[in-house]
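Coming up is one lone chain in structure tokens, specifically the form predicted alone.
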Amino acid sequence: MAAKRTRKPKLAVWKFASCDGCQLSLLDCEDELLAVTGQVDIAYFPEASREYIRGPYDLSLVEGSITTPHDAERIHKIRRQSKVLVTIGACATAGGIQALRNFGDVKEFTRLVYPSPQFIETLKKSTAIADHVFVDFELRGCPISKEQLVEVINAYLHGRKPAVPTHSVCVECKRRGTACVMVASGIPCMGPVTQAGCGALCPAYNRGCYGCFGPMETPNTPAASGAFSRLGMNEDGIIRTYRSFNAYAEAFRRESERHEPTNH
């Protein structure tokens, strides 16, 4: 008698407002991805395949922020179809670089950029997926670390919690023997308040961290801003430092707003 075929878990990858960079990180896994595909059925992943298998899905990876009314409706449908939903990248976890519009008047932006702004249907803010539906796990980065992505997929396939660090980039600098660029060279660096994940790439080349992985766990942003100020950075520079890939992450947003002229 033939053995009963065990159903593979179904994996789906979804895109909202984003640059596709985090999906490309998944494709860049190469050998690791081949191992993953042996354990799952990739049911929906337009970046990689035309194949479409209907849900429900055991694991959904979601890239991109919510920026339109259609997005806001669609993410609820995806959540209902997904046993586990993981957001990947700065856009999905913090609104992305497009969340810079949250600090201004989106109608004014569309008027200046588009010749026929009346045809643009958009929300006032670009927001993270977790602002709309329950998210099982947020994987940070712009783009994400492919090693961390493989770890997250592997963890959920085997019913365990992902082992992704929440400490700062400073720990990565120490591990690789990189001298602190703020202490040694007087270069402003977001490393003390940014979550690890990149391997301290920028400091290894004597450049300050840009905060690609968003706020670390319990970041002391006022202390970091004080260090930036002592290195000669003005208030406008401090605001710009926090308003990049993760501008609308709570800790970075609050700190940037604290340095606005109206708050002085």
Given for the second form:
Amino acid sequence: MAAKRTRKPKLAVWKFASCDGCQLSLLDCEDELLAVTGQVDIAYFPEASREYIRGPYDLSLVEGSITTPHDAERIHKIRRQSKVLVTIGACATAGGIQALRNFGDVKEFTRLVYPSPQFIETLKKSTAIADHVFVDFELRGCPISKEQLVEVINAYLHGRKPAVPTHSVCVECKRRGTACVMVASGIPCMGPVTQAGCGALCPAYNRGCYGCFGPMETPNTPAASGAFSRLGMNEDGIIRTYRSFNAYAEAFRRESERHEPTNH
Amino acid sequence: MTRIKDIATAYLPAEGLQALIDTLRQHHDRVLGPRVREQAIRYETISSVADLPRGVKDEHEGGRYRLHQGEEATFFGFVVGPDSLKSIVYPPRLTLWSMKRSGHEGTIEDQDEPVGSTAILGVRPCELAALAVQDKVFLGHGFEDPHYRQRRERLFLVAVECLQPGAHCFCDSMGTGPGVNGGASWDLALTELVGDGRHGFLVRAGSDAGREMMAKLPLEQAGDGLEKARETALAAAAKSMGRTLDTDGLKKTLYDHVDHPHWEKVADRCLACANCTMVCPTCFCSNTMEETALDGSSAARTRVWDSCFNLDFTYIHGGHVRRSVKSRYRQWMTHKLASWQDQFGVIGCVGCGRCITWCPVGIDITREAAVLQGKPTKTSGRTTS
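Having seen the form predicted alone, could you now give me the structure of the form predicted in complex with its partner chain?
In what comes next, the whole complex appears, and the chain from above leads the way.
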């Protein structure tokens, strides 16, 4: 039972390099959103409200990755103002799709893209929040699942562990009664090495999993790649499969690098 | 459900199959049978023979399953798909009870809805064997699972004997097939026979309910020739099993080989994705989760399928017991083939081969057992790597 509170906990939502999709998941909660606002004070959430209550904050949700020197400073200030800090989404937990830059030369990109690259101040790598500050809980996904977000807030409010499983997507496929697309249709699927959370959305529509929720608890990526290659995927395809929203998550990064031509 | 000796044998011409489905539909709240969905044969609601995958053939290998439309007129010319009776008697997700709070008092409400009667057409002998194993798990030991019982008691089972085993099948090794032989009690058993210009089913009743059902069907006298044809076909099926598992001394072999280097080799290939345990018709592990309302006014307890391949499955004070994938695979296989016998008095494997077909990397329990037994193993492409 939750302890009696004298005031509602203060919730803040922070944005770093990201598309805002995960923050929107909170607004997308609709029915649950009212219940959430009944239990917490939304103290800082620029996406939703101009209201701004000064810190410290009881619960901070952090979206986005660290890509600039300014942001690398800012996250420390946020951490200092937050009792509990939860990162939300692939950007915040793994560097996001923008971490594809980590495999190239960011200076070269800025020269190609911007007419005056000297004004661009950016870091060589896009990195997860946990690479910079202590994170209390990481909520995966691109985007996150709104049910899991509500569960994390709910667990926080009641002082219990969030029921956010770290096993494979396969478990979700089987529980919902979806036949394995890899076995029955020969479609390479990241499900066996990807953390559950989406409810096995893509396999339910006869698509392979894209790995939006990042590596599962004990990902055997070499074995999965072996299966992909037996299904006819070439080395380039394998690299691309691991290099998406969670390209810089440790297990996926290592596996994609293992298939680079220079590493053979 | 009293088990009675086979009391009647008759012949149902293929044209009479619709009458069987109609009769089942008249007497039961839902009728399930084999049907193609998502490129696989599943247990789905059926209302007509047109729903059945007539002529469909299934191809099984380690990590590979394909369906083909064949030329044959048979209704049951395939074996088991990824589904088993498990999801019917033991749903993958079930809210067990909920609780409402008012002040310091709580009221508990049972959330498991009463289920209707379910007739299932096309239950294979290995499925009946698996159900008998599940009965021991959920109803034996003096601890009854009421959720399982209320589903289990409302089943009407129409078994179909397997005359064309798959490449992953080894029920003959486990003594659970290809004919209906022991296993859980069944109501009707069909053997699909094609030949001499006739296509139909040898029908037997295995229960009073089955005998009553037979009285409502357009049956013909079954001659001795048909019974002989059935025996010949079953003997041929037993010889055409794609795989074998030598159960002689198997328990000791597993207990003696806890440190066998082969476990490490399997772990190199194992994804720990839990697919084998999910498709296994006897794997029964679950997790229970509490869901709370945001304002703390209510809570509910939900049971979901879990797996010994999931890290959190063995989380206790101090950490996870089976951290390595090697220890998890060893636990699964040793439990299934050896310690299950000590726990429930039967072997946990029924030889259905689902764990072989539906393993994305084709890990093969029969082959891994053979390695531990020091036997030469058949190598067949995909199943080895």
